[in-house]
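First, one chain by itself in structure tokens, the form predicted alone.
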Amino acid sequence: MIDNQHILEICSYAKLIPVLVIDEVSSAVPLAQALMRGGLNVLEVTLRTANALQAIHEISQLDDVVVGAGTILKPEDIEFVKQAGAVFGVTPGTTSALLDSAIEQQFSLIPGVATVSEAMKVNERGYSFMKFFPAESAGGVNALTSFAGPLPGIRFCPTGGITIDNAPSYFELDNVICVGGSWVAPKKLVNCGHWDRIETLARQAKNAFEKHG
């Protein structure tokens, strides 16, 4: 069974989900704490590094944080991230095998789509909330505006090319619940341990998007 309500609750609460690339496990907790101090408590750790699963585990031990896993590509990834402590997952694109695995394991998934046809296929499987990726390259606000007419029951989290400057235009759309972005925790700042700067970026984003809550 697909718990669309659980996914919507997570994303409605978040507004902005930081997309995190963590090379060193030692960076995981201080990074999460910096983002939380800035007001961002829903985090996506991408499976793009060797230490991603351990980073998810470390972050999941913190109080008042909701940690998910991004860049899920294979059905077995779902089992791994669930065991690591992720409470939701995000895919860049969608396959039947990924959906089957998520449904079988009762794991909250945000499937990635880029076209109306892809969204329709995912919706047929029972999903009403999806990641729109790569947002800016796939048409951005104009594309999602066009999606709204034929797909009135589907909501999106645009990710890919989202910044603090263009995010507000997405929030003007009724079919956008939240956005995903990496600008609040760029890899260079993470690797250098500039937690205060990341906290500032998180707070700026949180304050900028509060009016869209």
Contents of the next structure:
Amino acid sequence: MIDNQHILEICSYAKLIPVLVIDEVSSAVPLAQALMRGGLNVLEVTLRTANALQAIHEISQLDDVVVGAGTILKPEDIEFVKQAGAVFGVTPGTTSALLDSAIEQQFSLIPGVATVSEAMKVNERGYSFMKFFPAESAGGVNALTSFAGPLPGIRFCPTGGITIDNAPSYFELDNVICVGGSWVAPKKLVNCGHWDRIETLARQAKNAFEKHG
Ligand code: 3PG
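With the form predicted alone already on screen, would you show the form predicted in complex with 3-phosphoglyceric acid?
Next comes the full complex, this chain leading.
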């Protein structure tokens, strides 16, 4: 049985899940703290760097943070991210092997889909909350509006090309409960340790999205 509700509640409260690319382990904690000071405490660390697992581990030791792993591509990644301390995972697309692994390990997953057929296949496996990726290039708000008719029970976290400016139009949709994006933690600012600027970006997003129920 897939526990969609738990992860759905966490994400629905968070509204924005920052998508993080962390090169240096030493950036992990100050980055997470900056985002948390700005009001964001559900974080996705992508498996796109050699240090991602260590970064997840360090962030998972902080209080009041919910850390997940993104860019999960291989079934065996799930075991590694779980061991590192990730409490949820996000995939850009979905394979049966990934779903098998997540289900077997009872790991909360937000599977990535870009089309109605993909969403139907993932839904057949018990998932009703999915990442819509790459949101802007896969049809954006118009696509999700069209998904709502035939797929009334499915909720999405659109990611890919989302910004503070276009996010509000996604929040108008009943099938969107949060968005994901890297704009609050641009790689340049992370690598230069501009934590105050990241905190400001996080706060701006938090304030802008708070009003969306
Ligand atoms: C992701 O992996 O979810 C995306 O790369 C994030 O997309 P963005 O960089 O356009 O926000």
